Every structure is written in C-alpha cells, then in structure tokens.
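Encoded as structure tokens, the following chain is the form predicted alone, with no partner shown.
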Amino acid sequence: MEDWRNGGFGLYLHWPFCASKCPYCDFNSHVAAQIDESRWNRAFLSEIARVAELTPGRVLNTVFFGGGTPSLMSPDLVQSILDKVRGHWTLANDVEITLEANPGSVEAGRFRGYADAGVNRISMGVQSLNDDDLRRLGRLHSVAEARAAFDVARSVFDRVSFDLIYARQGQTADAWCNELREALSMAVDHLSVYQLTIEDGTAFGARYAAGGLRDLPEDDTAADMYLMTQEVCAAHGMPGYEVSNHAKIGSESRHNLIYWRYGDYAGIGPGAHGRLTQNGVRHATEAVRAPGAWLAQVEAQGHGELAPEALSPVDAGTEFLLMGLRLAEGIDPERYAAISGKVLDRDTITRLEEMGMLTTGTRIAATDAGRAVLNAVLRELLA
C-alpha cells in the first residue's frame, strides 16, 4: 500500500482575491477591481483535468476552497468547478467540501447556492468578538455582522467552523478567556484559534519594525493564553485535536487531517502547494504565485505549476514528523521509519517523556505542554 493512503487524498483550490488586504495577513491574497470569472473558470477546469490524469483511480476524500475569500466567488463558478471535480474523480461517500467565507461577504442566497453546488462545510473568518480589535485587525465586519453571518451559515449548513485570533494588542488572559467562552456559547462544532504573529512583508510587520504595534502580550502571557484555550475548549466538549484546532468528536476538519496525517493533496490555483505521490515517490508541487502570471501560464502552457520536487526519504520523514506531532493523536513511529528509513532516537524520546513533553506507546504524541513548545520538541527529535 502506498504510504499516502494512510492519510487520504484531498484537493485544495486557491481563490486569491479579497475585498481588502488585512494588515496581519501573509497569505497569497490580492485586491482586484475586476475579475473575469469565465476566464478563471476555464483555467480551474483545465488544471483539474490535468491533475486528474496524474491521479487516476483515486477516491477523493475532501475538497477545500481557500484563499483569499472564496465566498466572493459566484455560486455558478463553484458549481462549475465541483461538476468538473465529480467528472474526474470518484468522491468518497462522506466527502467533505469546505468553502472559506468572510462575514462581510455572507448572503443567505449565495450560501444556498454553494450548498446546491455541493459545499457541505463553511469555515468563517470571524477573528474577534470585539469591535475595536476587529478594526485594529483591518476587518471589514462588525461583531454583530459576524454573528448574523454565522446564523445564516448555520441555517444552511450542518457543519460550520470559525477562526479566532488571540494575543492581540492590549489583550489580557482574562479578556481572552471571556471572549473564548462567548465563542463557545454559539452553536459551533469546530473552532480554529491562532496566536497573532507578526510576519515580514505584511503591514503589521512594517509597523512593528518601525516601533509600532505596542502592547502586544509578552511571550509568557501568550503561552498562558494557549494553555487556557486548551482547558476551556476541552471543558466545553471541544478538545484540541491539533495545535490550533478544536472540535466536537466527529467534527474535525477532514481536509486538514489529510495534511497532518501526511496524505496526498493536489493544490490548484495561484501559489497553491501540494503533495502528490507518483511511482512511489512523494513530490512537492507549487503553483505560480502571482494571479495574473498563473492565469497566463495555464492558458499558454496548459499548466500553472513550477517544476515538482521529488522528496528524499529523509525530507519526507521530516515533513511527516512536523505535521503529525501537531495532532493530539501523534504519529506511528513505525510509519516514520518506513517513510524516512531512520528510527527516532530512543534516548531523546525518553528524555522528552520525562520532561512531560511527550507520551509514548504504540504512538508518540506531544502533550498539551509539548504542543505549546512544539518547535523546540521537534528540534530535539530531529537533531
């Protein structure tokens, strides 16, 4: 059995356009005055057909429309893309089809159109339940609009997730705890919770380098917020199944689990990444990043990718470890050995277990404390 089957097979589709660029965002997202959807539709359909030829006979477990803001796509475009997907792959009986949405772009009619097209899960970028902080984060919606959008989504879809950002300017641990409890009081079954990070190349990055963005929580406070998040969410029946993700049992993001369980996934659209196994070798794929350049290359050359890179067993094993230890379930060390051709150092594992960073048995997993400092744990294991 090829190793990717342990994780499954998914399709990621990147829609690169947003209504505005958030100051903290380093994703491949762009603001455009005019978008020729028919042209983009032809490009997506062409790429789907091409990738399907590379993956014949596979069952597709998940589809994920990411961005950017995919909820700016017309339902007709989503319908056309999903019709093409269904024409080229067999979909799993429990296929998960997710579309990311921003509260400001939510309309009941549009959401019903997505559902009719086959979308069965929505991931919403709420980010904060505080209007002042939403403005600081550059978000175009208010808390009231976010709540209304969430209610619309829940009226159409059985599965709705939303994102929150913590460790914001001036935020205390108590304020975050109250906001988190408020979020959990909504009829949510999946919550993604991310610490605000200041990335180079963003507006926040430039502002921070110039001495701005004062009053960010200290590292110890942010760590306390992380551990508090684990406790509060678990107490509400939504344990952390991954470093930044919490869900009721059975409501985990199946698409993201493909990444973390090191399955195969095709990435289509500007800047999209993928991992595809060909002839027993896992390849890293990456698409041209600039939207206009990607579109032009698909039209001129019949594909939008840069040259795929064959991963060595050691590199594939490292990726497997980096992704798998993010999960509460951890990894199978025998699978790591099969992928990488190496075994993890037993003395290092024992030392980390004694420090309370890992649990061991048939699987190796990071504890809550270990996931809070996961980069340090991984450095030890990979040394």
Contents of the next structure:
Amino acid sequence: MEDWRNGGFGLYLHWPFCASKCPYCDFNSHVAAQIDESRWNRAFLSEIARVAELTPGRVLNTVFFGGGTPSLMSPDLVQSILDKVRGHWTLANDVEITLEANPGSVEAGRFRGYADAGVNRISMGVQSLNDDDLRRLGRLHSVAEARAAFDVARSVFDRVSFDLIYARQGQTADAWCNELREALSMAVDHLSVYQLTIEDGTAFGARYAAGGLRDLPEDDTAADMYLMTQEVCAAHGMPGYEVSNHAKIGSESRHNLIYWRYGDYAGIGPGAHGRLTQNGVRHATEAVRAPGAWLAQVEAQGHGELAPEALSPVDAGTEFLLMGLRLAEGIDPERYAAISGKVLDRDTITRLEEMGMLTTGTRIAATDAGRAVLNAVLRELLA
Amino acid sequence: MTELSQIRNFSIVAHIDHGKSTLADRLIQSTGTVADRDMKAQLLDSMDIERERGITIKANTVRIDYKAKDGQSYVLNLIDTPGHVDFGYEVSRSMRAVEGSLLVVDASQGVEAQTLANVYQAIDAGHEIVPVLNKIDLPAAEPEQVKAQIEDVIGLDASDAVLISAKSGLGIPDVLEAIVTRLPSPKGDRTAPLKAMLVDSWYDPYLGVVVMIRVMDGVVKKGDRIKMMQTGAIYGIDKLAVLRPQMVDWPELGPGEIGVFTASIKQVRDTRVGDTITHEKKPCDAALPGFKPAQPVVFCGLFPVDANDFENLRDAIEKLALNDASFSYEMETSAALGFGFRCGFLGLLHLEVIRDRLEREYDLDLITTAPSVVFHLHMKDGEVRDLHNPADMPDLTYVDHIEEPRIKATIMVPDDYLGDVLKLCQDRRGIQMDLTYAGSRAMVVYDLPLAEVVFDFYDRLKSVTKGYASFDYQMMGYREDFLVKMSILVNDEPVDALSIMVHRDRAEARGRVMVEKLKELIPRHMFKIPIQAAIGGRVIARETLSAMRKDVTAKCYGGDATRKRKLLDKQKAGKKKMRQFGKVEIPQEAFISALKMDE
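Pass me the form predicted together with the partner chain as well; I've looked at the form predicted alone already.
After this comes the whole thing, all chains and molecules, with the earlier chain placed first.
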C-alpha cells in the first residue's frame, strides 16, 4: 500500500481574491477591480482534468475552497467546478466539501447556492467577537453581521466552523477567555483559534518594524492564552485535536487531517501547494503565485505549476513528523521509519518524555505543553 | 638610482575616520601611480577586515613619482600606519623608517584623542610634521579653531596648515607640494657599507616571505648576499622591488629608498622587525638599535564549533602564524569544548582580527573563550608557574599567592570627560600615578591591572568619552593581589570555558553581571535553567532562565509543508551555532559577550 493512503486524498482549490487585504494576512490574496469568472472557470476545469489524469482511480475524500475569499465566487462557478470534480473522480460516500466564507450579509445570501452546488461545510472568518478589534484587524464585517451570517450558515449547512484570532493588541487573558466562552456558546462544532503573528511583508509587519503595535501581549501572556484555550475548549467538549483546531468528536476538518496525516492532496489555483505520490515517490507541487500569471500559464501551457520537486525520503519524513505531531493523536513511528528510512533517536524521545513534552506507546504524540513548543521539540527530534 | 635630495619619506597620522586612507588614495590617484580603472577605496588596506572596519592593521607602503612645481621629479614613499593601540608597535617602527608626517585632522571634529598618541610617536621619531585640515568643505568645518587647537594641544605651528577635502580632491596638489618643500630629504652615504632597517615582513603565498626595508647607507641589488645582523642568517636576494602599491621589480635601492625583497625565507618568524640588514662580505660596523619584539599579552582559547574541524583549524592557525609573528599558539583541551588552541595576542582588537580572519579566510566556525592574561602562581613549594588559562588553576591549598601583570596606562582626555575616565580607572582597580593638563586636555596616568584592561576597557573608554580619549600603555611588571577563580555553572554543570580570574572584592559584582548576561544570551529551553557564579563551592550569584512557553507555528496554510520544513532546516542550522553543555545549548557569542561589562 502506498503511504499516502494512511492520510487519504483531497483536493485544494485556491481563489486568490479578496474585497480588501487584511493587515495581518500573508497569504496569497489580492484585490482586483474586475474578475472574469468565465476565464477562471475554464482554467480551473482544465487543471482539474490535468490533475485527474495523474491520479487515476483514486477516491476523493475532500474538496476545500480556500483563499483569498472563496465566498466571492458565484455559486454558478462553484457548481461548475464541483460538477467537473464529480466527473473525474469517484467521491467518497462521506465526502467533505468545505468553502471558506466571509461572515458578511452579501455572502450569506449565496450560502443556499453553494449548498445546492454540493458544498456541505462552511468555514467562516469571524476572527473576533469585538467590533473595535474587527476594525483594527481590517475586517469589513461587524459582530452583528457575523452572528447573522453564522445563523444562516447553521440553517443551510450541517457543519459550520469559524476562525478566531487571539493575542490581539491590548488583549488580556481574561478578555480572551470571555470572548472564547461566548464563541463556544454559539452552536459551533469546529473552531480554529490562531495566535496573531506578525509576518514580514504585511501591513502589520511594517508597522511593527517601524515601532508600532507595541501593545501586543507579551510572549508569556500569549502562552497563557494558548494553554487556557486548550482547557476552556476541552471543558466545552471541543478538545484541541491540532495545535490551533478544536472540534466536537467526529467534527474534525477531514481535509486538514489529510495534510496533518500526510496524505496526498492536489493543489489547484495560484500559489496552491500539493503533495502527490507518483511512481511511489512523493512530489511537492506548487502553482505559480501571481493570479494573472497563473491564469496566463494555464491558458498558454496547459498547466499552472512550477516544476514539481521529488522529495527525498529524509525530507518526506521530516514533513510527516512536523505535520503529524501537530495532531493530538500524534504519529506512528513505524510509518516515520517507512517514509524516511530512519528511526527516531530513542534517547531523545525518552528525554522529551521525561520533560513532559511527549507521550509514547504505539504512537508518539506531543502533550499540550509539547505542542505549545512544538518547533523546539521538532528541532530535538530531527537534530 | 635616486638622489637623496629628490626623496621624501613620510607617514600619515590621523584619528580614525579623519580621512587618512582617503587622502592616501588621492595622492596615489592624482600622481597617476595607479590607473583610474584600478582604483578602489582604501587602496592600501588590502585585507577585507581592514576595508570593512575602516581601519589599518598592517603598515603598507607605496612609492609615488611626483613632478613638482619647481620642475624637478621626486620620489615620495608613503608608509600608511595602523591607528589602534594594539598595533602601536607597528606605528613606532614605521615612524623610524621615514623623516616626516602629515598630521591629518578633521576640520569639523578637531584634534581627537587617537591622533595624539601617534603624533607624539612622530615627534619622538624626530619627524618634521605638516598639519593638514581635511573635510574643509563641510558646513561644520572650523579651520581657524582647529588650527588654534593644534597649536594649543600638540604645540605645533599650524599657521601653514594645508586645507583640503580628500573626498573631493580639493587641495591635493598643495599637499604634494608641502611634502616636497616642507619635509626633509633623508640622509645617508651611498659609498658606505650597506645598512638597511627591516621595517616589516609578511608572507605571500606565491613569493614566500616578503621583507620591507629602508636603506640607510650603501646600495642593495638583486643577487646580493645579505646578512641579518641580529639572527646572523645569510640570504641571497631573489627579487628586489618597490611597491606601487603592487610590486614592481627594481634594479637597486640606495640611501633613503624604501622597497621590498624576497630571499627564499620560509617563515615570518625568521625575520626580526628592526633587524639591520647588511652585505655578507662587506658588513657595516654597527647595527641599528632595533626594536623590542611585541609580546602577546592577551590569551584566549579558540575551538572549532564542529570538532571535526580541529585539523583545519590547526592548518589555518599555522598559516596565519607564518604571517604574524606577534601571535602565539599552543594546543589546549577543554572538558566542555574539546580540542582547540590557546592563543596569545597583542590586544583585543588583534584577537578579533585573527579570529575574523580564521573564520573568513579559512571558513571555520569558532568558539572564542574569555580573554585572560598571564598570572604568576607562586606555589607553596617555591615553584612559580605561569597561568594562561583560568581552567588550569590548581587547588588553592598548593598556592601561596598569585601575581598579576600591571600596566602604566596613559590617557589623554578633554577635561569635560575627566571625571568619567577617573571613575572608569578606579572601577578597574586602578591607582592614579599622575594627572596634568595640556590646554583643555588632561593627561591621566594610571597603574592598572592588565586583566581589567584586556577585555573591554578600550570600548568603555571610547564610550564614556565619546571617542575623545586616547589610550596607550606599557607593561609594568607583576604584583600580588587577592585573586580568585570564579566558575560559571549552567544547569548545575561547570562550563570551564567561562571561568575567569577575578579580584576577590569584585567577584560578586562581576558574577552578578555575568549570570545576568548569560540569562539574556542563552535562549530559553523547554526546561528552566539555573545559571550560577561560584568561587570554589560557594555560589555568589544566581539567575534562573525560565522555560520556553510557546514556540509553534499557529497556522499551517493550504498544506504548505515546504515552508515549514525549510523553516525547520534553518532553525536546525542555527542550532549548529550552539554548543551543547549537558542538556543546555549555549550560543558561541555567549563565551565572549558574557564578559562585557556595560556599567
């Protein structure tokens, strides 16, 4: 059996456009005055056909529309893409089809159309339940709009998730705790909670470098917030199954689990990454990043990708480990050995276990404390 | 051959950044010595480190042909000298090879301290001195005030000072004329037996050892059999050349001329700077007085980060030592750092320069341990031992007393900063010997322990006086004091490379600063780490580095595992810059930064 089958097979589709760029965001998102949906439709359909030829006979477990802001796509475009997907792969009986959405009133009006096209899960970028903070984060919606959009989503889709950002400017641990409890009291089955990180090349990055944003919480406060988040969510029946993700048992994001369990995933659209096993070797794929260039290359050359990279066993093993240890379930060390051809150092594992960073058994998993410092744990394991 | 009357030999004296190297570049350029297309800034500073730091480490020479306004052709030999106190011996010997100096002063800054030590060396060497005011095109230039200052502080007549801008080239012809009309020509007897001073020597990978000489009397030619009067060694001259600044073969050098030769000499150590060179068959009567060889006064350990690099380090050190006789080395073993070398240097800048060159020119990653001086251990059985390394300190029960080297430090400082300088010297266990004034400048003389000076005294002095103090020192012998070895324990394990010798009364304060520094320098680990300073078994200072709380990438977007893997690879590479002590990783920079005292 090829190793990717341990994780499954998913399809990621990247819609690179946003109504406005958020100051903290370093993803591949762009603001465009005019978007020719029919051109994008043709390019997506052509890429789907191309990738399907590379993965014949596979059952598709998940589809994920990410961005950018995929809820700017018309339901017709989503329908067209999903029809094409259904024409090329067999979909799993429990296929999960997620679309990321802005929680605004305009988007909510399209939810029914997305559901009719086949989308069965919505992930909403709520980010905060505080209007002042939403403005500072550059979000276009208000808390009231987000709540209204959430109610619409709940009535249309079986599964709804939303994102929150913490460790915001001036935020205290107590304030975050209250906000988190409020979020959990909404009828949500999946919650992604990300610490605000200041990235180079973003508006926040520039402000921070220029001496701004000094009221961000200290590292120790952010660490407290992280650990408190784990406790509060677990107490609400939404344990952290990954570093930043919490779900009711059975409501985990199956698409993201494919990444973390190191399955195969095809990435289509500007800047999309993929991992595809070809002839027994995992290949890293990456699409051209700029939207216009991607579109032009698909039209001119029949594909939107840079040259795929065949991953060495060691690199693939590293990826398996750094993705897998993000999960509370951890990794199977025998799978690591099979992928990388190496075994993890017994003494290092014992040492990390004694420090309370890992638990061992048939699987190796990071503890809550270990996941908080996962980069350091990985440096030790891979040293 | 060149008539004595047509030769002018000179050096340039200046404070750092006052434009010495730029002026040298202009003189070379305007006389056509180097074609414009070959010109680059700081032409005479050939080492990367010199260019980067804007300093001169080795003396360099250039021979310039100049057609003067009187219609005659002159040969101008410029020796560019280092400015830093560590390399003071280079300055003094270079000064002995020339008859005059240009004193370059920044017209917007005025006389600064570093100028003084070097200008006094020029005066001691009997030089004629031409003041040159540079940067006169700056809006802040105050040539009249600066002239008055030169007269007041140094006691030189500055009424005829040459006003220039080396950057724009303004006044450069006037400098050339002043060299010809105001500096004396050398003296010497062409018919007398050969007498030449060995000014400098260096190793060239293609030519072997290159020897720079200044001829006093007689004539030297290619093929001559010559004798080094101090060492008695005899060589045949293979190549005779002048520097422009590249070597140009030259048939002969007569009195007053400066040039270089090669003679199949293998090591720089075989040549003694200040030695007198004469003909084997027809020697001169009396040798020149010669120079005192420079002694290493600062010692530290150099260890490869990667133990497999030890042999490469040995090769690199041996090669560097070929070219720098003032640097000493012997093998050392450290419990914490493995195999390395204990090396001796002229001062801290010399140490940094050697370390930088090893890392750069030989591509080595090095750990540098705390600099130390040579202590004399008087043992109870009457034996006297040299202690180069605090880690080698024997059990105190065998030691009767310890002596440490002292220096006589001379500091020139504008009186505005006098209080800060006195405080610094007192803090470093100094004993005041003298305090006098010259104009608005004070001259302070202190008896200081060398151990208190080697590390960062010069940096501190510069910082408390905003660069206005000059500092020079000479060794003054040894004296007993109450000295102890202070150890540093990280996570309860002693780190031998961090132990230092310190005065008992200062141990607590020093220990406190060191553990606080280490707390900043060592990155957080997954567990908390006690950091302690101890004398024997007694802890005198303690800090705790708390455990790392959070280090994880929040969002891993769209399955971009590549970015995370590359980030991890980068972090793993950073880990290589660390040294493992038990469970703790200590960054290399900690071994030297922990010692700095930012009071």
